[in-house]
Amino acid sequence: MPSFLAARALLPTGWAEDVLVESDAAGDIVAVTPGTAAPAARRLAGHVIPGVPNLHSHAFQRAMAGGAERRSPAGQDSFWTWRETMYRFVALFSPEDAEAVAAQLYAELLEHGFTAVAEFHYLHHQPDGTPYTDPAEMAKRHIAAARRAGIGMTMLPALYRHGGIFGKPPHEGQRRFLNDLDGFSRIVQGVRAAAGEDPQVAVGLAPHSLRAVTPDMLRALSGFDGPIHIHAAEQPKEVAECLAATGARPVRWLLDHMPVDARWVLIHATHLDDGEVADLARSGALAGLCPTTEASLGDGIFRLPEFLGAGGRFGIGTDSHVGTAPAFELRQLETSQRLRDHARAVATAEQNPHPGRTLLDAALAGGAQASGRRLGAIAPGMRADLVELDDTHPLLLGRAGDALLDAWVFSGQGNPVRSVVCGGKAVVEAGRHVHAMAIRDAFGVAMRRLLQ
């Protein structure tokens, strides 16, 4: 039974040391013991905290980081632009491809604290948009990377149908994303068989956005009894077009049309009037925020304080995976707030003062509630996923408790996780992922393959 003796630990109660982790066989926490001593238990000697979950990810984009940062000839670039890179670069991709980078992206995540990734997954088929023989062939190849890395994964398939608010013709670069019901039903039917009764993969479904799937498609979908996860008000022209079309802001429309609750994950949500705020808080339903992403786009920034103060619950992912770390979402989270409103320490309360300590408890909570698994706690019945931070590092040197984490948040560039545990299994030491140079390996071979 794999067991682990962590020097600090952060616990639902608080930071305690000397923590007793005990688990199963499967990768559960069966007993958490503060304040003893187990000589022959892992020893971790820095400040544990829970393995945080990305609650958003596009796999595939991970091979585009950094490589659709150019002008355009005509200048004016924006989302829009990018999207049409995206499209002449998703069209290069085979399984092949796939499996191998979205394995080098979830080391990658591991590495920087991240131990489950809920994959909203659209690169459904060839690049003629013919469907592979096996029409879950995609998603069984980001599940058996995640499983080659060690990661968590909630497999989200993408039901994706239309170019435009509601039911205009798809872009020629969306062909192998496209599919009806039908087509959809067999891809997550071959996504269950594929995640079997492994407590390391669940399932749930992600309806794109608005623009890609009609009323009748989200309410065939909408009584689904899991996570569901759908793009919405990301960018002032989508918008524009919901209110044209429906006469509602996306989020209005969706909070009105559809039985919107803690099942559900809007991604994004940037732009929101504040009925849109208070109403989207009230449903119980997460904001999915990536921010690195979100200013890498020029998407806009989210209404983080009205929002908390609603009682709002937000989780964060990485999406186009420009960024990688928790820390930096977090980090860029809460500044571009300040750089908006003039101010400091934007994401605290009395309660809490530190800004690290609050967000992360908010990305715990958020990210298990997206993944629909028993994540984000050190605590009986909750996965056995636990981050180690090295509080010898010199981001963190003398720094303890929440100091500590916002020290981790807010200081420098460097990466202090030393160790990860993943279901049980250490997946990181020394700060390295125990399989970093094969999977680099292949993900080098797929990467002069489509950049050739």
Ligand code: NGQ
Given for the second form:
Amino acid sequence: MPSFLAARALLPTGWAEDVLVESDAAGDIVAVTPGTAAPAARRLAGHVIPGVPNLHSHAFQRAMAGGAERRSPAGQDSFWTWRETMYRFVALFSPEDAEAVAAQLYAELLEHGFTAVAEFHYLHHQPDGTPYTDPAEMAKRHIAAARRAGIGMTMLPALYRHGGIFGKPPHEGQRRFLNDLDGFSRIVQGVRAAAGEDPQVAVGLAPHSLRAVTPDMLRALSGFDGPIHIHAAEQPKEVAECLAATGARPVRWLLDHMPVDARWVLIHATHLDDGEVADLARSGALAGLCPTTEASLGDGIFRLPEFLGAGGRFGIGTDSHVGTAPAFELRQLETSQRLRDHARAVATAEQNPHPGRTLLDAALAGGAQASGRRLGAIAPGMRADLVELDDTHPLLLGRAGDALLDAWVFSGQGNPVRSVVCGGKAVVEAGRHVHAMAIRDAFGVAMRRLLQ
Ligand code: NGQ
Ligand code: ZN
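Could you present the same protein in the form predicted together with the named molecule, rather than the form predicted on its own shown above?
Let's see the whole complex now, leading with the same chain.
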């Protein structure tokens, strides 16, 4: 059985020393024993934290990261012009390209300490909009990429039917995404079969947004006994359109019309009024925050102090993958609050004065909830997902415990992640993914084709 001996590990009870973590053949933790000397175990000499779940990814957008920055001839660039660029780009992907790009992304996520990814997947069909012979072809390519990289996955097939709230005709650029409920359930069935009993793969549902589905469709999905992810209230324009169409803001509409509870993840939830902050927090649903993407797309700043004050829960995702590191997402989240509020140490409490630790704890718990898998803590019954931070790295040197987490999140650009174990398997060694070269070669082939 794989076992690991951590010099220091962050357990649910706090930091502990000489921690033996034993896992079973399926990759679940079976025992955690502090204060042991076990020479037979694989030694992790640094600070070991639970692997961080990434709750929001559109993997194909990794191939666009950094490539959609140019001013367009008309100027006036925005989220909506970025989306036009994305629609042109998404038309180019073959199944092989999608798999190669996703594998590269997932290897990068692992190298930075993400050990699970919730893939919000809507790139279902061929470029002309006809389904592939196997309608779940593209979803299965993403599952294959996750298996190749060795990352855990919650595959979230997305239901996308319309081009605006509620029932507006779709845009040309959306044709690879579109399904009715029957087509969608064929994809979900295919995904379920591909996931099988694999403990590394779970399945959830993703009605894309109030812009892409109808209330009836949402109701049809809302009985699902697992994670339900939906984009909500990312841009002021969609809030205004929802208000005009329904008389309610998007988050208010969801809270009032759907059984929103701990299964639900409202991705972004950027634009909230006071009532929405309080009621979203009370619902037990998560805010799925994607700070580097939200900054990149000019979305706005999440109301973190109010939401945390109301007892709200959140997790983090990398969405368009302009950032691929949990530390950078958490830093961007906190520093955006500081810029707006002229404050510091925003995500802290009297009992927990370290923002690095507070943010990490929230992202672990929220990410686990969003993934519908048993992870996010070094404890028996959880997945054996471990991230070793090299405490001899110049960024972390001389720091320990929660102060080391602050240094990891809030300083420098380097990456002190030394090794990563996912489901009991070592997937990153000496800072590099174990298949980094082969995965990058395939990514290179795909990128040259996509950018030609
Ligand atoms: C997406 N991305 O589905 O990839 C969206 C853009 C939309 C972000 N919202 C498309 N960041 O929301 O209509
Ligand atoms: Zn998204």
